[in-house]
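Next up is one chain by itself, shown in structure tokens, the form predicted alone.
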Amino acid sequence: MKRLYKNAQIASADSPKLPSADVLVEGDRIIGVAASISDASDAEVIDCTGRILLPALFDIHVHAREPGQEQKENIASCAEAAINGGVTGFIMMPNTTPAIDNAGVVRTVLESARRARIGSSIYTAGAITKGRKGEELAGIAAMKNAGAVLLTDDGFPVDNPQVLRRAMEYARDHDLPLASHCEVKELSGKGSMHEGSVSYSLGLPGIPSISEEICIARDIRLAEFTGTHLNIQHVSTARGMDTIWRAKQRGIRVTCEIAPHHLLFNHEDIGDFDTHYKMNPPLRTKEDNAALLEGLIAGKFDVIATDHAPHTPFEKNQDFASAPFGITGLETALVSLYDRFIAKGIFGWDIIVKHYSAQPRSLFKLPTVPVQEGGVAEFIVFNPNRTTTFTREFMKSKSLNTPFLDKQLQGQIERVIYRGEELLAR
């Protein structure tokens, strides 16, 4: 079957300047992209004017809660929030029950992201140590033959620095990049937001910023010893984002993540206790969203990704302190985005395409779609013009911990393809 994306204005990674253009697709490829075909007479004509038409997504954070946790999430749920949002493949986190942490989990969770039949590119990350308790390296080589694509113990910091040199070891030899949540638990304490002004006047205890900040330095510095391939996760600090640049100037191979919410939200969201704002790292202040924006828009970070973190509502409904932290973002993400900064012209789509799509698949050695004839057909159609409300009946995955929730934002993703075959159709 063809089908002709007519009047489209096409995003790309190189340019924010949208061309037009007709896309026609035919089976799982773009056999043409031009200013106007019309020798597609036998094909499905789809009108895109005025719509962009941009690569699909690829989050490589993200929790699917599989398996011990299905109440919260599970692949299938996870998958179609995923499409919901625009993304067409993600890598799950590993902070599982039992955690993800040998070959034999590790091809379970494959196994059952495969028979859910949900059109996604899903990979899963191998915890770094067994149980994610810092102290026994997991079966490295077995997760990495088994299809682990990444190693983490995301959630909990390596504290033992003796232990995350030898995992960084197994992990250059292996040729796996590995993922670091940084924290030094003992700063963080028993703190549920950012440490400042906000957690005072609330009488909330705080997590202050050299928590993460520390912590990027010393795994950093393993790193540049190890020779490994360092990815920071979700960094929410200036400061934190100063460094990791200043090691990438060095030839330090290091890369990091920047999650939409540390752009879209700082504490003083929290207000009247809200938990769908509680998350780790914590929301930090209106001086971090305004360096970390720059700094994405530079180029300093590599790639955005949601750590997409579902929770029951019955555990959000508890007191701030008690309330586990994370937000769901998987079907937020990319409106909330172009709401908050592309429609204010603050930066362009390319700022999308690039960290969101080209450069996520990249690190992970897995080929682009860009829109381009030849290539394969994996791609958005995005309307400027209409809104979004996040509903609990709009919503996919099992949870609603988002701050969005019966939100209105501009913008709706309209059409989500993935190899050829349209899995969202508005």
Given for the second form:
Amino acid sequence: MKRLYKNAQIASADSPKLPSADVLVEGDRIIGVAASISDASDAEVIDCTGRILLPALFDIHVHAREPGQEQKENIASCAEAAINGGVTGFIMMPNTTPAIDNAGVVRTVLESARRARIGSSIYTAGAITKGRKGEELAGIAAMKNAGAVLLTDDGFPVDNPQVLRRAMEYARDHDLPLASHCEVKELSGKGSMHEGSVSYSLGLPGIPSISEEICIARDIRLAEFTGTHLNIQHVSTARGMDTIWRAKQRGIRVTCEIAPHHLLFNHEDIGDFDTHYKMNPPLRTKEDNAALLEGLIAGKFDVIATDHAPHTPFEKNQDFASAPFGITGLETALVSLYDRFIAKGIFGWDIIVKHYSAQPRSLFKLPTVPVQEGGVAEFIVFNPNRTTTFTREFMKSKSLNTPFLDKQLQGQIERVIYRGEELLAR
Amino acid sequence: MTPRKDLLDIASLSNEEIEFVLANAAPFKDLFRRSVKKVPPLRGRTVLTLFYEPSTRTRSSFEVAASRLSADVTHFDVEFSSVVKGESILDTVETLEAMQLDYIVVRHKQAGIPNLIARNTAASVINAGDGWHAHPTQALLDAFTAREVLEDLRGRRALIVGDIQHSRVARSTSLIFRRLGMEVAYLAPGSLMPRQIPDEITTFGNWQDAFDWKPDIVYLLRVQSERLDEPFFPSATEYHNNFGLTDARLKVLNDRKLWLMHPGPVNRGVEITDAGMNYERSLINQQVENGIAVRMSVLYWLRPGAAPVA
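Form predicted alone done; form predicted together with the partner chain now:
So here's everything in the complex, that chain up top.
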């Protein structure tokens, strides 16, 4: 059975140009990409006129909440949410209950993941320290052997620099990247939002930018010292980004993530204590939004990653200080970035393909999925002329904690193809 | 003027609403000179005070205000309720909703709790202080009191002294003073001065500079005793010496005939001395009396069941 995606505009990581082409798929492969394919009379024809065809996305920062927090999400619902957002692979964070901090839990979550429709593209991180307590090293080598692809205590920094140094040395020797949630806990204190003009007027304790920036500087210095590949998670401040950029220019093995919400929103969006804008690191300022966007376009970020963090309505419907940090992102990322940036001509499709499909895979030595003859058929058909309304019914995640709930945005993911199979067709 | 359901902060009030509340407080205050102080506007209405933080003064002030308007007043005793057993705020609100109350007066240590409750009840919610966020009835009574002595506040200056960082009074009172045309300055140790305050507010780090600015009102904030354990300042004595109203500074107030305000309760020997408490231009007791009149005016003004203002 062949499928011919007719007259699509093909997005790639190398250029904002969108050449028109027909894409012929057979089995799990793309067997032809050409300006016009006419000798495929046995193929089902899918008219893609006016649609963008782009490589499917890969998210390196996802909280699937399994095991232990299945009221928020589980791997199955998380995988369906990912597909709904055009994401066909992701890396799960280990801040579960219990934490993913030993080979046994790594095997358990990977086994559970295999049952999902994109099961063989779901990966897991393992914790750096036992119970993510920042004290004793977790069983790093055993976790790697069981399939863990990344080390992180995400949600917490490793406070003790000696512990982090040892972990980095271990990670380096086992060829595992180590990802840092950068925060000096004492500086963040009881903060629940960015320390600034809005935290003043709302009377909420603030998390100052320096809390993140100082830890970024420390962790980079340790990575340089140990020669470890360090990935800085969810960078939220302009200064933090600049620190990382300078380190990259000095040849230090450091990479970094930008989350869509840190581009799209800032502390002023919190308004009347809206907990859908509460996350950690917090939403910073308009100036940070602008600088981070400029940085993304200039190539200062390696990857876009959502930090998809589901929480139940009950948990989020509390006062701002008591509500948990985090919002969902898998289902809204592509459409919201299209609506806010691509549709307005602020950046091109290449930024998405490069940072949210190609580089996240390359970072973990996984094959990329460009739309080209002979390649794996793993792509999205995106219709810029239709809209998406993020209703409860639309969402596949168990949780609804997103600022986009019930909002209508421009653009729609029409089809998601994974290894030749259409997982979604609207 | 659109009917308003809740009073959550000063920022969301129009100038017209502020003037309305202040204007109506005056006739209510006149009642206090009569032998019968009670009037009937809230007869048959129920006011519930829901205090998650202890506060004898504010709670009593609301209860007296509600009684003088002939409302039935009930206190929801948080200490003995299931709240301490882990019932969520919204579970509590659902219970209260079933009681069909007309007004809920709420105080909580977390900012934004009154906003959360207001979104989930038809009753009028009055914020009696939430975290560091807002204390709108305190601000209204401060404005009312300042007008009693200075009349027109435009062009006048208020110096607010103390723990600005953790003070809902500083936030709300500075806002209403500015809305009524006053200039406001903060005097605080650097560790208790928020980094990003509105541009219109002047900041000082010592009394000398602050006095040179020529304030008309010196408004002292209470130093929370629990802050003494944190490294905001080295000791109560050091705070008193550097930022308290010492007898020497009191003399400056006296020489220049400046008015003194304080939201109470005071910490004698920390932000104020015994002599300061007896200062002839102290408005502290007047603030307490006016608090009842202003809270009567607020209860009289709000409309339970009105559409919440976005």
